[in-house]
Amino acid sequence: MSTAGIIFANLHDSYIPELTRQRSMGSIPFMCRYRLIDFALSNMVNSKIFNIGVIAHYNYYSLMDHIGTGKDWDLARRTGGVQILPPNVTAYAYNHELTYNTRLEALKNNIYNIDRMEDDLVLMCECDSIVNIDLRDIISRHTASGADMTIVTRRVPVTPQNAKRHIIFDSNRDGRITDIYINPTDITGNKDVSMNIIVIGRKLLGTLVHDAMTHNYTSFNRDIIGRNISNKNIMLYRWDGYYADILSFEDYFAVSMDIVSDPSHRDSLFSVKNRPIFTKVRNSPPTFYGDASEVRNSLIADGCKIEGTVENSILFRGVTVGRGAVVKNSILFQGAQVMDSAQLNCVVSDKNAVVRSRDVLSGCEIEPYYIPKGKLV
């Protein structure tokens, strides 16, 4: 069966406004060179989709700069490819009818472009997800099983903390979902916890999509699959693999600090056999590391220049770290200065901005230190 993809590239830019006020979730830059919307880009294509939708609200510039024709993902194709799809805005439109919050309302924004596919099934996925996953094998059980939905699930521990982060699933013995647990406070225990990876349908989707226009519903979650889950065959599909979701700024600096300190975790996302994590290549000199330089357990881009000591960081293209200066712990973007004798620790910088000579700025590893992009410090 032909699969296309719709992916999410908006829904949760609420959740690190720090480095949302000028992009989109799906650009956030991660791992030296790439941006988050790669890993759901990269799993598509690896796993034969070739058809593929970003659905895009708004700061959607760099996503379309980085994304450009597709030809770096081997999806500049004359049918099928990659697209973003912005709001189908009208002129009569009413102001509260331009934003959309939640996933079923960013479906029925672009309930034409849902009418219109030819693909037997739909995958969605979202941008916040740190996973390389095979995709084929989820498409091959979801046909196999008759399954009219099938959600990838990551079986962990929760508690009442961190259950009101998810949407957690039980199910019977053979994998159909029986129940949905919609950002709990009262759960503890071992459960099935979604990776916001769901298989559907093509002309079911259209359908649920529709009858949810007509009902007004806004959550997929509580309105489609909750509605449904009596009525329709929902299944799961349990991934036991390397997973991580970005769900705040204190997560996207503690998952990029777990992957420099940990090489299982590395390279299950980047070693894996004909899984390529696949980013837009630029063309950037070699670094260039000076006579008193240090660098330690760290990853560093193309483009940058080293005169200082970099400790287990993440340095993107263009970094500038001067003589005497300390980098420990952090995060620095692409274009970043921190000049001769500042240092820094548990500090994450935006593209561009600059930390003054003998300046001292230090996070903590639950709260790190933001600089903004393009500010001097």
Given for the second form:
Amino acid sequence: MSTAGIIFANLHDSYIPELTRQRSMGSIPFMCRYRLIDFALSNMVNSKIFNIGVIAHYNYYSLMDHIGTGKDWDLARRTGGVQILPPNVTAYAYNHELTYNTRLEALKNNIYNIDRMEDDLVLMCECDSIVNIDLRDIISRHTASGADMTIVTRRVPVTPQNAKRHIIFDSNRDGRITDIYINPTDITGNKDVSMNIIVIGRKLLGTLVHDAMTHNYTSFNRDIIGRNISNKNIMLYRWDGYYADILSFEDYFAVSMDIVSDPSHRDSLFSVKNRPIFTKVRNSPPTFYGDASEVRNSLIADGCKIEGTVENSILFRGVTVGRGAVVKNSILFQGAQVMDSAQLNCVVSDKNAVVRSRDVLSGCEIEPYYIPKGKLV
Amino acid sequence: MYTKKECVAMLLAGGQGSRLYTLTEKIAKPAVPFGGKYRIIDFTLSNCVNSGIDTVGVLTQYQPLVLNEYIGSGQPWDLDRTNGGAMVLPPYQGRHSDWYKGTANAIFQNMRFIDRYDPDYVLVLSGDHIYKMDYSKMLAYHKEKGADATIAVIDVPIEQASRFGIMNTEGDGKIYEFEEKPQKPKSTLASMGIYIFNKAKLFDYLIADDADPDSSKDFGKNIIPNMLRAGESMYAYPFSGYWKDVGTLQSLWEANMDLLGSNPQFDLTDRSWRIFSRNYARPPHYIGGNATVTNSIITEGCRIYGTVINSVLSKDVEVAPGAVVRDSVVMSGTVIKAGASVDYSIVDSDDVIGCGCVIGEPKTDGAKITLVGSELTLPDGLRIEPGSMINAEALAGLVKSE
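Output the structure of the form predicted in complex with the partner chain; the preceding block shows the form predicted on its own.
Up next: the whole complex, starting with the chain shown before.
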């Protein structure tokens, strides 16, 4: 059984407008040196999926730069490897389908690629899932159960307040999905919610997408899963390891801070034996800590120069923190310069932001202060 | 199939570096880790690339596994070229070939590699120095002088001159005499072991040298003196700037320390002359809630819960709560457990330093440097005397006598 991977790089960009202004969801920087798509790509590679299409719709320059030839994930292959799939634009056809927004519309736009795949199975996932997961186990369970489709879920306590962010499934004792609730508002209790990781036969996927084109369906959850619940065998696969999804800027901040403060979460992402998270490697020198540096409970990338105080923070490559500067509860993307005696609390600074000497900037935990890319504050 | 290159570099990386003791027990000297993220050979390879030299033969012989693996396709240095690039050249069997019998013999056995690119010049380098040098300027000097061979030299203090090969030159830089480790040096221009030769001339001398049964097949001992004796046009190219032979534990430690400080003696952050190295996708390093880190460099994968002062840590080093690392170099994957202290030491890769171990002595005048070899597990509470060199056998002896 061979499995191809499909990763959706842009689906939920609009959830995090701050960070996706100039990039795709997949290329949002995360945890000092990664980008969100690294989890999806690494999970696939660690699970022997070496033929991967990344469906990108817009803002994909940073994504292409990040993935490059795919070499850093061992995906620079003569056969297969990783391929970015931008919208299928032709000069002569009616291109209304370019304006796709949903997963199903993206699949419809890429039907040519799906049709010419030679793999038996397709595994689809998104970039907003922070998880280190063994996909081989899901694939072998899918194959053994004879399912038409297997959806990875996790059990979470659902309340009317948070139900709206979930796709919720009911299932029978065998794990067969019996009902689907899409972003509901009236559900309470421990429920299986979708992680948007789906295994499906490649031919079946092609058939369903062609069918969706015929009927002008637009939603994978509603039209593919929902319409086929009784006539296709759709199984769930329950994951109980660490998982976080990022559906808003506040989520991004909270999930990042949680990973800094909880070593077990860090370990379940980055210290799993034989399942490393790969990323594009750069060539930064090591980080230098000055005489007066005071750093506590922080994750720090290479190439930084720290002369001040850093607490409960995440510093990406090449960040400088000047003398007397204090950075607390903040996330500083690549190349940020915090000049002498500046003070930051609950700040997310995008790439190459500059915070001038003696500036005092503060957001709060539920609403961090955001400094746009390259901005001088 | 091959297109012409003006200059091909031949990097001599087969040496053992026996004065580094157990550090080079399992790896060749050019592969010894340096500065947190590098290996010694990175500096020479980066110099080549930054100087526009894109064809580098790397001659390996002693303990080549790690070095070969590290160089790989040459991709980290942009040397994975379709035409040229980095090429590892190990000794091989053949009618006229054997183990490399000396530096000159190593190049002699690889003349066919050089000839593929039909170069006008051959740059001969060694992979055991820490420095930034623009070889293209040296090549321009070589061409300007119309030399047959040019040797890079650096001004050393007169009291150290007798440790080096010394070039005695005329006013215009022309070499009239070469003295290997002279008792009474006449000049302070020390050879850096960096040579540019006109290819045809080099080949003539290599072939003649190979036929000489009394030769030790060495550039410094045979090729250079022979060329001088024959009256070839040889020039000294003066280099100034940071240059450190890291052939001893003391100099290796010093060169690591030269990376520290707000304005370090050797600047790794210089964007105009980047030092490239093979990078790994390790997670960022973590500094714990009670950690103290000052005047140190730390890299990916480290976990610091204790104290690190004036030190250089490679990737994946863990310093447990209450452990102290001072004035030391710790290489990748080593774990320093709770309460242990490491002072004025070089600790090699993948060691476990047990709880409460005391390694070395505080750095003071007259203190002796301590070395702990790789892949050792030191039992809790073990004391390693200052100045000792610990490898597996020495450790077994120590543990037995405890």
